[in-house]
Amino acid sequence: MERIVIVGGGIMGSCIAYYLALAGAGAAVTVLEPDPTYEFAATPRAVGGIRLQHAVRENVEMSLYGDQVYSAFAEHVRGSAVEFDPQFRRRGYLYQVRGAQSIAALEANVRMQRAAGVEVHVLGVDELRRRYPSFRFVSVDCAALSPADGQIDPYAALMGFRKAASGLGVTYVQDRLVGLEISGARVTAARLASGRGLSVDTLVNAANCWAPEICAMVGMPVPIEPVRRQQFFFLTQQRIEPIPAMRRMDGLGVRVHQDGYICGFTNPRQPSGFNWDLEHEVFESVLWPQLAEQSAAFEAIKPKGGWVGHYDMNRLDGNPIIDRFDTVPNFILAAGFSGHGLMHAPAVGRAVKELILDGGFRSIDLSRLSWRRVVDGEPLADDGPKA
């Protein structure tokens, strides 16, 4: 059988390596992860968002289909001895616009998203003063919901898929990639900071923010980079109605968590790289204030800190890259996910299955996620709510 080594066990490489798994390829499958704490991992380090708006349809799809795993996770997941309950709740999501041209940008979404399968209405102002009259949706002229969005535990959902994918044969090694080898233009061996080797008849990249790194190896250009996003805190003095999730175009999002809510926040200006900071006056600043505008219940408040974590953003077009490079056809990369990479894991797991087993995908067809949208400089439009 052959040898498929991946490179990354966070969620996306924890996901390939079970539904390879549970396909039969178990035993032939190894996952390298430098860090089995994942204390700097992406996955433990995101809000849990189950998100079915987009504005791509394979996006739509793939969260679609990461609803149905995580919403049932006990039935979808198996070969742990030890269950993991990623504690799936649906919340809803209300992406919030502005102007005639983001307003006809939304309906043409939601026309697409209702043909997906979706549950999403648009609302006027009126009718968002009327559901959730804590907010006063100043610079906001109508907004998308869809009630069926979902929360889960990240951490919980990670450890459920790779304690099935050992369960079911997969082997986990503690050990760096940090060299490969190449011949006849197929990777051939991978080298580990051990300074052990595994032999390789395909390689899956789904280092996250690190996949640039490998992708360098096999001399492929990859427009990702590690993009700081802080989530702050905080706990309020007035109770208020219940409220999904809640974006506007702008980027300013505010949602339940625990006891309180969190308000993420991602500086388009800042430059890339890795930065552990959480800078709190930027929420005391300009966060803050922002919050204060839409509700009164937001003008008291309690900061409670918060927590960074990091995109593995595509800067072509914010959408994954999921294919083969054709300069070394064994090489798979499975990244760039720009902060939906929790959500759409479980497809893209069922999906590298496809192209290593059953040769191409055959669930939901990937395909515009190609490595040549990159070489050919054409980004998939995408106007929809970002991560």
Ligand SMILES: Cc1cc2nc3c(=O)[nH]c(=O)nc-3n(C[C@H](O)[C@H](O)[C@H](O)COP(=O)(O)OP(=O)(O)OC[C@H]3O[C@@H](n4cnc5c(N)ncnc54)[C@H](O)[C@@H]3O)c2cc1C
The other form holds:
Amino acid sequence: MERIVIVGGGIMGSCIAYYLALAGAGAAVTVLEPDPTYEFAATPRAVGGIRLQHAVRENVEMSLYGDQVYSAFAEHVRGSAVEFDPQFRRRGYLYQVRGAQSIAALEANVRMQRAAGVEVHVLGVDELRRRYPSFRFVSVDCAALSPADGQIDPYAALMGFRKAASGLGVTYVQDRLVGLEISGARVTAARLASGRGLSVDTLVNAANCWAPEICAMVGMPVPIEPVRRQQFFFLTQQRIEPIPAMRRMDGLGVRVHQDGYICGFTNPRQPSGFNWDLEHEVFESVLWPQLAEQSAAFEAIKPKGGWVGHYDMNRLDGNPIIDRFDTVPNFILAAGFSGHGLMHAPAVGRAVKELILDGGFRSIDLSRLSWRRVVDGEPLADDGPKA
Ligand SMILES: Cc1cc2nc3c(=O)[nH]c(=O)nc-3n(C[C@H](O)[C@H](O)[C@H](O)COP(=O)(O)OP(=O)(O)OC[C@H]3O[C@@H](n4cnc5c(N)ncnc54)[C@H](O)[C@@H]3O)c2cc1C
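Could you drop in the structure for the form predicted together with this ligand? We only have the form predicted alone so far.
Following is the full complex, with the preceding chain placed first.
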């Protein structure tokens, strides 16, 4: 039987393992994951948004499949995973834009999203103020509302897929990949930090921000870098109407989280790389005033801390690379999700299973998310909401 080694047991590696196992290959799959607590992994640090609005068709289709799976988890993810409930809730997503060029881009994206089956409405400022009376919608010309967008508990989803994969015969090994043996343009073995070696027929790199160092082992220069994403959690004194996840063109985002709200922020001046500092002073001096400008309810708030995580940012175009490496074809990369990996993980799991067992993509054609576009320096055009 073919020996498949998956590097990284986060949501991506676990979904890939699960779909391989569902197709009967579980006994052939080993997932390498050094940290069962997932302390620094992105998955438990995600906010759980399942967003249907994207500018790239493949991202919309992957989100729609993610929606199907997460919204009926016990039905889709078989086995003992049912004890983990990702608590899918439909909260909606509102992408607000300003200026003629951005309105034209939003309308073109909405046409594509509708053609793919997404319910999405374009709303003017009067209608926005009617629906969300606590908000002023300053510096906004119009917005696209997709009311069905969801939110889940990322950790429960990860544990669900991990447990289901294990239940179908997948082996999780608590160890770190430190080297690869290559012979005749094929990966033949994986070297682990413990000193152990594993024979390999197919190696899948699902190591997210750490994927580039594994790509380097086969000479694959990927433009993926860790980019710090800060999340600030706060409570409000004033109760307001239910709101969708709100996102402005300038990047300011706010959404419901537990009994309060979170505001996500990527500092445009920060260099790439791991940085675990939460910039409280930036929240107070920059973000809070912007939130207060949006809504009087955000003028009196109680900051309750927050957390930091890192996007595996694909600097070429902010979209993933899901492909075999042409120079070493039994090395498959699934990384560069740039803040969308949780919503796309079920579709990627199914797609990588298709690459390995069925000879190519069958359900969603992901051939544009190729390694070739990186080699050719041809980014996918993407003028949609970012993360
Ligand atoms: C703050 C924040 C908010 C986000 N919000 C959302 C959201 O709302 N919606 C959404 O869809 N996405 C969101 N994302 C993105 C999402 O979290 C990621 O795209 C997704 O979790 C990536 O999953 P993964 O399994 O690839 O990575 P990870 O969860 O990071 O897992 C990778 C694993 O690889 C392991 N590893 C590393 N090196 C090695 C090695 N050498 N050998 C073996 N294993 C190794 C690590 O230990 C780690 O557990 C967010 C991300 C952040 C940081």
